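A single chain comes next, written as structure tokens; it is the form predicted on its own.
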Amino acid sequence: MQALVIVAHGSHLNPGASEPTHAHADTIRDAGAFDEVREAFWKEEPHFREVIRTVEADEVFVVPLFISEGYFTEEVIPRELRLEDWDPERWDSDGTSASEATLEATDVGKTVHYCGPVGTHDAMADVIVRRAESVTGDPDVGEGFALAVVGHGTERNENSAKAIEYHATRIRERGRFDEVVSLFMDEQPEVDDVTDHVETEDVVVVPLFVADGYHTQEDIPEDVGLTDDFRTGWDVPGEVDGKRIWYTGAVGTEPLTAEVVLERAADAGADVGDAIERVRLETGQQTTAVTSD
């Protein structure tokens, strides 16, 4: 027996911060590739500290619903989880490449493949490129395009801003936009100043986070100039200085990301068939439902 468990920062605050790590535990369990499927939480319950122990697979598969290699992946998670022998260089990435350390959670006797986090998966480009299409409704929106990539970005962990700066670099290496850049809340440069970054009149403004909540729902929004108050909402597309900007909320709630949860429990030895081939259909055929509308 194999399971896979899905754990995410949640919110005591915001009620719908854990709806995306649901919605996509959903679609995989739907897809039939695990025994079990379970999610977990550091703000909400279950805990990431219960969990292990609730499974009866012997072989379980960790993947953390987080953007970025940081705090939470490399000391919160493995310690609640109580991964024995664990350590961060296991994963011996350079911040963006962490993919699966196997470890044991000896005091209930469970081998554990602790995962990299979705948000550095290569498969996280085509969410990304997701998101523009859904909130275009063109699915090969991209010529007349920019796409700009958001992060919070922080001084306190480099690694906040490599994810972001990672996908903006294979997504505009793809050739689709016309320009691809990658801004940030707390580091230059700025997603305020989005309109001064690109040429393109129209802008696909795509936030790398897990979940919509403070950042993406109200300061981003604001930031960008899409609204003067957040309460009062906003058009998409908007008007800021002459361009039309799209504005797609957190990328973790595209669908799609369940296949990249998938990808990563597979990268660590996961059998899961072809529920991969059949959530990017399933995923794609939610998509065009929400876009014809």
Given for the second form:
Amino acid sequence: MQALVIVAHGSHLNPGASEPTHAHADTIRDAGAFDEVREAFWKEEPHFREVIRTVEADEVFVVPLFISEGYFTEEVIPRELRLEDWDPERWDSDGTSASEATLEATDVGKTVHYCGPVGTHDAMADVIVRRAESVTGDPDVGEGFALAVVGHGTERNENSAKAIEYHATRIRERGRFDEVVSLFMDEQPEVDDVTDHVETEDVVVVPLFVADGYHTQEDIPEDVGLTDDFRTGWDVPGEVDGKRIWYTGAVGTEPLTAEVVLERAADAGADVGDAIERVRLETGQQTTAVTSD
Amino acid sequence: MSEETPATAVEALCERVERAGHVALDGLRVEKRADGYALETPAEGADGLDEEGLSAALAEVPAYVTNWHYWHRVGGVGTARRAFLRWCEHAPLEGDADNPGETLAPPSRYEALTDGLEREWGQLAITSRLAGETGERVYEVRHVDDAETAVGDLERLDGPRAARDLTTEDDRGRYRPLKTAPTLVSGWVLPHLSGSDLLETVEFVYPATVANWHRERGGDLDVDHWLETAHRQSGIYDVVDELPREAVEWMADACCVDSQCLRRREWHYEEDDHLSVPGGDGVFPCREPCSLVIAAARKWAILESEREQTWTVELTLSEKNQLEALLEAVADGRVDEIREADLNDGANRYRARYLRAKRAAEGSLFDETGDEDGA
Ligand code: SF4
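Can you give me the structure for the form predicted in complex with the partner chain, which would complement the form predicted on its own we have just seen?
Following is the full complex, with the preceding chain placed first.
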């Protein structure tokens, strides 16, 4: 038997924070690749602390639904899961390359394959592109478009900026979009100046966040100039400085993210059969609505 | 014979005896011996049976046979899943054999299962029923407040995931950050659940409660007390271990008592330093301070670091009483129940506005003692 546990931040205040986690878990449940699938949270229940005891499988794949490596993936999650002998060195990562470490959860005596975060997996680049397709309604979007990948920046975590750059570079190399830029909320180049950083008339702006919250639904739309007051909403696409901004909201709400969760588990040795292909196909049929109001 | 033992159950049981040498469950024991098969129930026994004789004897005790068959299909001996489903229908739990308590043996349990056997799990009312003569069980879940309501008057939910959505908000549309708060909405029913759907539902509504309840029954609950949990915190929660000992009492009183949380708090200040606040009567235990309590503790740890001051305030006796009534009303979550024109209630909005207009027009009700002019 094998179990999958998706660990995410969650919130005491905002019910939307855990919605993508539940949605991706449901997609994976329906794909039937694991005997058991659980979601667990830092701020909701089940807590990281108590999730592994809720599964019967002896082999548990833990996939962090986080954007980058850092405090949560390196310190909080392993500690709370009681992963014996954990050390961030076990991932041997350059900041975006963590894949897997096999450890034991001491309260239950189970084998835990602790995976790198969803946000740094190569397949996340596909999710960003899929997000651009969803928001424009054009499965071939690219020509005549710029793509801006937006993150926090280094203030909170150096690896967060690395993850943004990593995906932006990979998407740029594919040559699909006229331009691909990385922008940040708290450092240069800033998302506030998005229209200065691209030549094209159309720009898709994709925030690399797990869930929608005040950063993606309040700060960024105002910073970009899509609206003066987030409460009144904004248009998609919206006009700023004579350019059309296609603002997508958090990338993690894209259904295809479920596939990246599966990729992480598969990279760590989980037997997921053809679930990855099926999830890719099925999530292609459904796209999340990208509206603000 | 009034009720036929389904042939498949007899067959499955015989097969199992063939393979394992015996089966034993809930008072039924069937054994393969040198001189043939032996069958035993609390009421009767027979031995030296050939295969045909065994089948015939099993057909005489249908409740025992289909009961065995159902639990054989459930499987998972020793797991929380199996223990919970058995507890739901008041069946003896493995390991509890010496102390069956209020559990029921198959014939009387079957009688009761026809009407439905009930259990309460937090605010969930769970009914186990027999679904026909094969021994299959179906489970129904609804809110305990709806126990007497006709099924037709309840909103029929479509499976465990619908139950998860139900846990998000209380009946006033406010987000519920604590799943075990006694604020689960009522008015719905999940009928005809399988055992695994029942467990998934309970896991969504009250995560990890079955696992911890099961560990506790096995004497294996790993309680982390306040100090251990507080010391473990890092980042912005690093400060919570500075919360004074007495403040931990107040915190448990504020957050963990039965009126606020249905988990039974088993953690204390330290293993040998117990809190005096009651842990509650909940059926499932709380084994360590939850994330909500840790977040609240951070706030209180910071607030408790302030120095105390003496304040003076001029109030009539009724106004002093009114302040106390306001505090009570907010702490008990009673504010929304106070009628608009109930001016006898000190926490009435008009009364509060009047007090503010009269006593706090300049911003504060209180003056710090020691002001030069004593105003
Ligand atoms: S610490 Fe336990 S008892 Fe207290 S509120 Fe949290 S879950 Fe409930």
